[in-house]
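So this first bit is one chain, no partners, the form predicted on its own, shown in structure tokens.
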Amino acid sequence: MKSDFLNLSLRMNPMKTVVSVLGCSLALSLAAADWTQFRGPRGDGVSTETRLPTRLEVGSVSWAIDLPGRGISSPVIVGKRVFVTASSGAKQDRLHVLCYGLEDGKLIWERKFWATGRTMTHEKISGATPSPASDGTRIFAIFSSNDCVALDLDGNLLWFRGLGRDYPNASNSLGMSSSLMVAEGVLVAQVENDSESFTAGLDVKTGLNRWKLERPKKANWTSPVPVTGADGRTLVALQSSKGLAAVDPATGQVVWNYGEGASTVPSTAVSGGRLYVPSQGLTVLEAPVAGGEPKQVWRSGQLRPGTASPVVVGDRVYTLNDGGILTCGDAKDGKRLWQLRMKGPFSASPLAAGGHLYCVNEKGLVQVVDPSAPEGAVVSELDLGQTVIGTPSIAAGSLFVRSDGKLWRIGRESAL
């Protein structure tokens, strides 16, 4: 799955449930190969790694560990540490943030919290559905209960924010699932639903609101993605049923807007200054460089994605529908080039690395695709034997996949 179910009501007094805690942070630099949020540091599902195995077999698994609870959030990798969230208990009200060693999969630390908000979710997901994010010195996690926590990389608590207590109407019967993003010292939490809907910019040091932006009142499962603004600064693209808004993360000000509607499931991908928006199929926008509104480049109904978000690599765009049809299109004009039937169904978004695509279906079958083949070709498979709904992560020459019960590292034994 990709993102989220949103809500969080708009009542002021955001300080009500913020807990600030002093603690030492482990100052690890943010390496280029770190995987810091859902679909990677650029939110596009594309990695610069060239060492991932393409011929998968049982021996490709470096390690596999049992997790203490359910979850479909993506792992976050910073330096030699892998961070993952989980939820446990009959009511999914025990929230876990866990840190494992990258090289051996051994548990370094675990922190547990009680949920303060609503924990009911659809049976397909869990309390640990939204993916965490990192700025290189902190790890931020949000859960379907709208509880948000900040820890340093050693697991020391920096702050805890019970957003479900601050905004009691911010919940739904399916569970929240929009993933976090960090930009300009602000943690962006997209919290949208049919009631009171908004996106909040939280100060990374305190968890307090820097801003709060009213958003369309409709359930939304998409996640924010970074896009470069006219002045070179990072903007945050917020997708909803109404379209796409580019927001200044420092102030919450809307810089530009696309208002022709968009999907509430797969998220936008950004590549080469263009935004590939799941809108009326797939709509490609040219980001404005000197103010104004974005320009539509092309639109294709044949490239409509399913639950999975699109991936753009060079001059090719790839979309994957829920049934398992992978479609390749020309990124210049949207012309469909080929289609490949894979073994579905799919909820997780595909990832790209080293000239290949990595796709994991709901049954836990990892499929490696060579898109350079005339009609695309699956070159290898690895059956993990468990249901996988969440999107994997890539770092250190490896693919990190998680199910409700396990976390796998598929790749080199030691790559750092």
Given for the second form:
Amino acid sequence: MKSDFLNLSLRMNPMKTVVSVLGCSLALSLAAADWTQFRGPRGDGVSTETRLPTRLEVGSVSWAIDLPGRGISSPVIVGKRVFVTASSGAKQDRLHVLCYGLEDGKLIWERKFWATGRTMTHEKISGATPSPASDGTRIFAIFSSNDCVALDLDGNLLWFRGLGRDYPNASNSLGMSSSLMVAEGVLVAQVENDSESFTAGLDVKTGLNRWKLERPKKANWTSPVPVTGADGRTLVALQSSKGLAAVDPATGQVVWNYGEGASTVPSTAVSGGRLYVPSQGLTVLEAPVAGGEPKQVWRSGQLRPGTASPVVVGDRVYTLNDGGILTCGDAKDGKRLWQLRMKGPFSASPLAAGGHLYCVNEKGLVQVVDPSAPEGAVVSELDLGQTVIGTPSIAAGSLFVRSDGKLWRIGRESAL
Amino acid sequence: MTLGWLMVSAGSLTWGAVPVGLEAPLADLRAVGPQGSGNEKAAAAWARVAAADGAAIPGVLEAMDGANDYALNWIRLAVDTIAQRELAVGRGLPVTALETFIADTRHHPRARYQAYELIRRMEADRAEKMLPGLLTDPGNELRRDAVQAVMNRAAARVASDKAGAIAGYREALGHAREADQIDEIAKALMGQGETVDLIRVFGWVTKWKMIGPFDNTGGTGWSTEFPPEKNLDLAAELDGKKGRVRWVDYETRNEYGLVDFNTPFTSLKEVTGYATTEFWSDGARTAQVRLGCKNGWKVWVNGKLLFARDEYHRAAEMDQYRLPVELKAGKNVLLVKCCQNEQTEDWTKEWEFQLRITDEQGTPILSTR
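Switch from the form predicted on its own, shown above, to the form predicted together with its partner chain and output its structure.
Let us now look at the entire complex, which starts with that chain.
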């Protein structure tokens, strides 16, 4: 359910978007932006929302609800509905897809599956670690067991795939975490691990394989991100220990490749035709516009991200290490501009909205950063009192944060 | 929907009372399989089944009998959807029929557990009263809940009635089949000063003959057929990675059955080892080889490869891999290949596995010799 406004904004420089939106609040108020996948519709952690609260207090929480299972996946928001995945049971083999009302947090429907693949994970995560995705009319969910399901927005089952059963060595004993992405009518499932490692393009209507691409045999927890190809169509950037491959989602063909290695935890951010790849610190690539391979713009060891993925807003790039050092760099050349010690540790990726950064540490402390301050400044905090590992989501002027047991909506704007 | 009942069969499987009008869509749901096969027909069929009323639930659950794991999820979701809709409009569910369904242990364990969940949602007290009768249930989930209830009662008695608590834990231990639950009960008993023979309770295979090291430089040993894979001759002296090697006797006394290659061969890197043993069975039977291992491994029984995995040092746990196997009457020969890689971190020193043989539910099967 992408609005025309959102489609337009996707092609704009994010900072310019924020500025233009500030001067055009009426236009924004007429368009609600869905949050359709991990780190938002562009997979970059940047929201066009400007109405998020910046001075957080207990009253900023409009609702908080209990969840029936564990999970660190990000919520997906489509229209007035919030979709969340969870897993439960002694072996985390009960897989949940839940739909809540955005306004009141009331449960609209819940669907439960049995895992058909292996469910063992590190204790810090659970079966519901990969984030779901939506194309606006369907919700797609995948779990650590590589069970993948498509439902319509009313919870009607459209298809089911047991990828862990179909490909029995496709698993990771620490757990799988790559989130789903939809592009060109194809659902991209990155099922990369030490053994039977692949990425699959599944038909969104049937779940059948459109393609299956063999991938590096190495555990990989990163998620695919969209990048614009030379012909203007969306490509899918697949990160791995080997580097970054841009793949045509319609065919699974590799269009271009960067082969200088990359992290297997934080994911790439794409902004303004550039890819900010967690590779040898942070390596910035210019996506090729007329064929060929990507060109390195700069590389910095001082901007190395931790578990959290980088976020780029206008001419600034921000990385967050596990201990809580937020580093701001110049997106043009990688020069480090300032560092801010925050209260860590962090696993969740920072998000940007309305000229602020929203960072949630593992202790559940939400910290709002004003990056326009000379050295960056935390302008407010809100303690949720529970462990938070997963990256939040943004929609309807609100931040949606989930723990193993709760889902919070922070922000009070009504959905449109 | 007016319900009638009839018997239908799907292929070689016979499943029972199916609500009239749902025979064909339920057959479509049962026809789904690997690689998404049958998904397109199933999507339309699912909508028809999910539109049924609450009275149809036992019949829909019955369609799980003999169904594969993909189909189980399609059917399960239809039942969830029917139930949610019925409850939302205050119509309730056929609790008595569901209770009858659970009592019939011929039905699929997961169907019976879903029926139990529905009863619990409607009438929690009624569901709880069913638990003592489920302590010996053939379904793991029902049995697990029943054992957990006994554990909870025992835990509540620890402070005031130690003997009663111990008796409760002993009862739970006798019925538990899930490794994590057995472990929790055993620790609770040991915390009360009791002795638990964990090796016997879990049924670890403890006596092996081992040989090594063979090469695994660059991970190549995992796919190399060293002599033990081609000809299992326990008297042979073979070319190993660092000279001639022979089979040695090994017996683990580890409570969790760990078979440690580092003990006879010292801590080595980029090496391959083998362990073999005889397992005697009174008769031919279906069983499971349950393995825990964080190294690259392969397992053969009677020369047949059951499964192989080349993941190193991510994690291991009891019953991590459950490998179906057909045991012969008499002697069965187990062969385990265990590969160590090049990593040098502290958490990569393990070169080991744990293995037991159980029935499908987890009841240990011990070698008769």
